[in-house]
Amino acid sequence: MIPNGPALASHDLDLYYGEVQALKKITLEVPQGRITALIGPSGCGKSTFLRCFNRMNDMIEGVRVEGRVLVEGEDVHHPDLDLERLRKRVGMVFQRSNPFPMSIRENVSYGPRMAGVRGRDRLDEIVERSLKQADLWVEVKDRLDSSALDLSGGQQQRLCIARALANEPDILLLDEPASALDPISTAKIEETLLQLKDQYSILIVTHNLQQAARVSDWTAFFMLGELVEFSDTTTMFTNPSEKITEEYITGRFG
């Protein structure tokens, strides 16, 4: 981690999906140890900008970055960076929970298994802290051996925390991961995020303004592949410098 330097930071970042440009000359810092918030309407380039982070878009066929990209002043496209290294560093929690059809222990114990962590002991560490972390081991400490697809959906997507806590990572990337889950759910992501900020730098893609009002620190607001607005989030909420934000937050369009 670089003191007092950003942990996440593009550098006039084109994005194109084949011919189209969803990305427009985005130049952003993402601070350090906060809550990040990207807002805008639907295919504004929220998510796509997300994934540009742990290189997520690479899966997608015909995509082309120009720009910089950086994780803690690393260039992501450096022809000598381990993929795999990054994508441990940067944890990512998607829209909808993707437990693996497996126990609730072997979910969270994946990563590092994976990684050449051995050890009962040392696995079963890492299971207990991670789900700590995520604010769900008073829940399924009994059950660790369950399913995990008995959870609810709620406690499936906390479960998907910890297993991105799993591996250590510096950051960690949402989108909209309470998108789908009622508003009681939603209210423990929420309260775990708050936790969590005093150890990780966390960028989250949301629809819900309240949401992003709720727990970010910073704001980022987005329409049609540009960044139109960055500021702390108490800011953009009550005296945005831009009229198109304040037409979204106020509800005017979206």
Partner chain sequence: MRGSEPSRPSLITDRVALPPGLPGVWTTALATVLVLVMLGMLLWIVVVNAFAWFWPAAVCRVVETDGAEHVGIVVGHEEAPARAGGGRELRLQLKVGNRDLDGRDFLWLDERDIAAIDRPQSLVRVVRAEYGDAFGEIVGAVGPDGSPIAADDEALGRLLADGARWRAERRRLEDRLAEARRPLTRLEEELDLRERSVRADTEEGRAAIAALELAAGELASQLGPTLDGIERELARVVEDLVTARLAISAGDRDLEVTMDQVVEVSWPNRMGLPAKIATALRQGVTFLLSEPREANTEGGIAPALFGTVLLVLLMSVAVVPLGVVTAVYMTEYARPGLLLRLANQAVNNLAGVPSIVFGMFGLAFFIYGVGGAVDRTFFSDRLPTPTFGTGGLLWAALTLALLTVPVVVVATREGLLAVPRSWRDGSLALGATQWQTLRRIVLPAAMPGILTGLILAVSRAAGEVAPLMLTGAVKLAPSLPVDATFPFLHLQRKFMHLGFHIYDVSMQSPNVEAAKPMAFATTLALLLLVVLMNLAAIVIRRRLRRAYRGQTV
Second form
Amino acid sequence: MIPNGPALASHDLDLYYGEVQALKKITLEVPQGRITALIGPSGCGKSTFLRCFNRMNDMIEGVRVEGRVLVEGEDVHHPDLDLERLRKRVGMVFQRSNPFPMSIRENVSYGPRMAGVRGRDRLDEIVERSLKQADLWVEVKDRLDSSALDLSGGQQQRLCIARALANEPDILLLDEPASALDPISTAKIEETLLQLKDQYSILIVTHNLQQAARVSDWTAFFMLGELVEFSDTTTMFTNPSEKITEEYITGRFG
Amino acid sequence: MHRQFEAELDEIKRTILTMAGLVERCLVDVARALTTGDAAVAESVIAMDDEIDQYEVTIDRLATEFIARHQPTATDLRFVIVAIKLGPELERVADNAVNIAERVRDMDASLMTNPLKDLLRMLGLAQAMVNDAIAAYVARDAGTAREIIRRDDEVDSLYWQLFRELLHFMVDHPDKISRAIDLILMARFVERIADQATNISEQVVYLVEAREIRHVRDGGSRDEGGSS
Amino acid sequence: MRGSEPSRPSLITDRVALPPGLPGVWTTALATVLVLVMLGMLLWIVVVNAFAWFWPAAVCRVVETDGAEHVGIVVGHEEAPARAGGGRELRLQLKVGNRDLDGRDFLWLDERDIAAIDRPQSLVRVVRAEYGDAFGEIVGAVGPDGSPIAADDEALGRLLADGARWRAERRRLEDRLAEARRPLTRLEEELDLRERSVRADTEEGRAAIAALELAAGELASQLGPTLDGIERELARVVEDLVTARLAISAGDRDLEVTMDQVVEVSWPNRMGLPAKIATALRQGVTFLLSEPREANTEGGIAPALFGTVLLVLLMSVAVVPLGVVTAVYMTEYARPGLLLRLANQAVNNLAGVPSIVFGMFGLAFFIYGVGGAVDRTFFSDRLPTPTFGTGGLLWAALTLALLTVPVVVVATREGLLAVPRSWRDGSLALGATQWQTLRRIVLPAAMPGILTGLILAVSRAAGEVAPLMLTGAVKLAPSLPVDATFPFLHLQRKFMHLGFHIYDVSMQSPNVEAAKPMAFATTLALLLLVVLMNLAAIVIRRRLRRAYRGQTV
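The form predicted in complex with the partner chain is what I need now, so please give it after the form predicted on its own.
To see the whole picture, the full complex is given below, headed by that same chain.
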């Protein structure tokens, strides 16, 4: 880990789904301790790009990656890479919340348990810390053993955030985490992300421009698999350099 | 989101208040300069102008960024819009104070007491109006704001009174015409300061009640604020 | 309302006589009703026919017009063949029992030949150890010492109680004897096997036989006194049983039944409804818990029941891991492609193979092939008597496992595919390995599907007869596959099975008419067993489904 280096980086990243090229020569550095948003019209590759960093694209048939993808300075496609360790270092929250059919406690402690952490006290500590960080502790502390499926949508998503945080990652990847939620739950999640900002480096894909404007420090605009523009959020929303960026942000298309 | 939102909103308000504080100090110093004829005090007023100008730019920048990032609505939106409008008004108040200070600096020590007393009274009223308008803004008090708008009439009538006085004086003392003209000009500047205070009050009413009272036939005021 | 456009038809229509979709609804409803009716009929026929086995029927005395008297239970009515004079007549089927008298169990009497039928309360039904039921009136009794006893209720009651006691005592003594004799029995069996073995003529074979004979002789003299003691006691009891007897008059005939032969005595005509119900229930319990008699046409189905349950258990133990692991590999690990598609097809097709073919496969591969090899390797000294080289519980269970494996594989596969992808992705994204994801998330969530497969497999195992006939189910097994001797579970033993029992009783029994109720009673038992096992699995599955909400299976 290079001190003050980028949390995530890609150099000339090309990604193919079979014959179709989904990402074209993406070179981007995501800064540490900040929230970076990826915006762009549907199908522009932003989620695909996000998934490169924890190698979740490996699940998909026929995926081919060229170029370098670095997490904390290390190449994630290195043959000796410890995949499980990568995925603990880089946590992910999905578009639709996906709590496991278990209790809240078991959900949050899943990552550490799979990593070999034992001991009721230790695990309880982790569960409490993670739920507090995700701003869910107060609401569920009296029913940690009830099923996670009984929570509301917004609560479930915060549970998923807590679950990812339980692994004590350095980086959080969020793929449209609030797109399925009502405005109040969305606001809660955004608030949580802002609180987490200092300790974690956050990369969030969102199709909601206002959300990107509200929450992020840096914004990257993707289109048709290419990185069109990357700048600090204020500039991006008051005076973008590229014409297409301006047209997208002002809602002229997409 | 809430915290950052409130924090940035707060920053805008604080910047306006800081700017208003500086403007109020300008007015206090101008009054002193007029009373004592102290050129040094007049200079210090003129020196503050640049700093006050910068605040106008800062407020605009903060407000623009806030709108771009947070898309405020309702009261928050009106607040930001009003902030954008208050900047220039305060800046113009400062400019008018500077204009008065320049006249004081260039005038010699011999002054006419009577017209000067009236002028000082006018300035006092205008000062009060500016201070009260800012206070009404902070307190979101539309009632006081409306009352301030009514006080403008007094300042206007004082101005015309002074004008007629000095006109007579110029006829009687042709050798002191330039000094009389200086006084008339200074009175004009003060009258404009009062108008700017009125504009600020109109914005306060808009902020609090979402009601537009500019350019309205009844109950409104003449919009005279002009640039300096 | 826009004025210039032509108005559209009102949303409220006139009532149409027959809404267009209705015939479709009726047709589909009709089909459903048909299915339900057939199911109902199935149950009805089984229950009604099994009823005769459990319900204590009245014993009748029938007097013919020519004065002949018969005693028995009216089992059915049928149409008599037309006689001169026309008209339709009924003919009675009377079960007279007392088979030992003249070999007949049933008598058919035309209604017109019957002068009177009545049901005297003194008529009795005696269930016997051999030769079936006896019907008639008890006219006398003899005690254990040979002296006559009055035929009144009190004395008879005492005699019957004594008889029950003696029979229990005899059973106990017989068990004790067998128990005491067991080491010797084992040696004798071993000796017998060796004498018949191929190696009997060899040097070592003869030496082994000699050693065994010596040991057997020693053990016999050791056990001698103990055994003699028990045998003497036993002889005493048996004598009592054989001496004490009932004298019964059945219509025109007389017979004697020793207490030795008496299983149960009842007076059906004296029973009110509650007594009959109690008797029926008791009969049900006896049916389930006792051993068969009279070539499976009498007694109970306990060994068949036990054998079926044991078979199902063994089969489940074999098929669930095999099926689940196969499905897991095919769904989670195998690389998609032509080979995987072929494998899938093969499994699907396997489900359509006729069960008798599996029986033949079991015979050839498991019994002759593997069993033969096992015998040659481990039990060579017993040859040519096969140990595992012949039908037995293990081979039957494995054959059935193969038979039902496609069902389990397909059901497990469906269960696995139904696990939402989001759960798998979520687990992997948290740094779990594929195996951990499988074990902690996917398999538990697929449990309902696996259980579905198991339910289907169990139903087939309980009911399939053809493959079992070839691989180890028998009409009458000498012992249960589970007993107190090591290794306690004897997988090479032949066993009894409910499905096979039904077939045997219906087709192979010497007295088909008498066996009919027994066959249906066994059918009812089989049905209930399967329903019970399915219910248990369904309850478990429902509880699991509730815990694993959020999926579609």
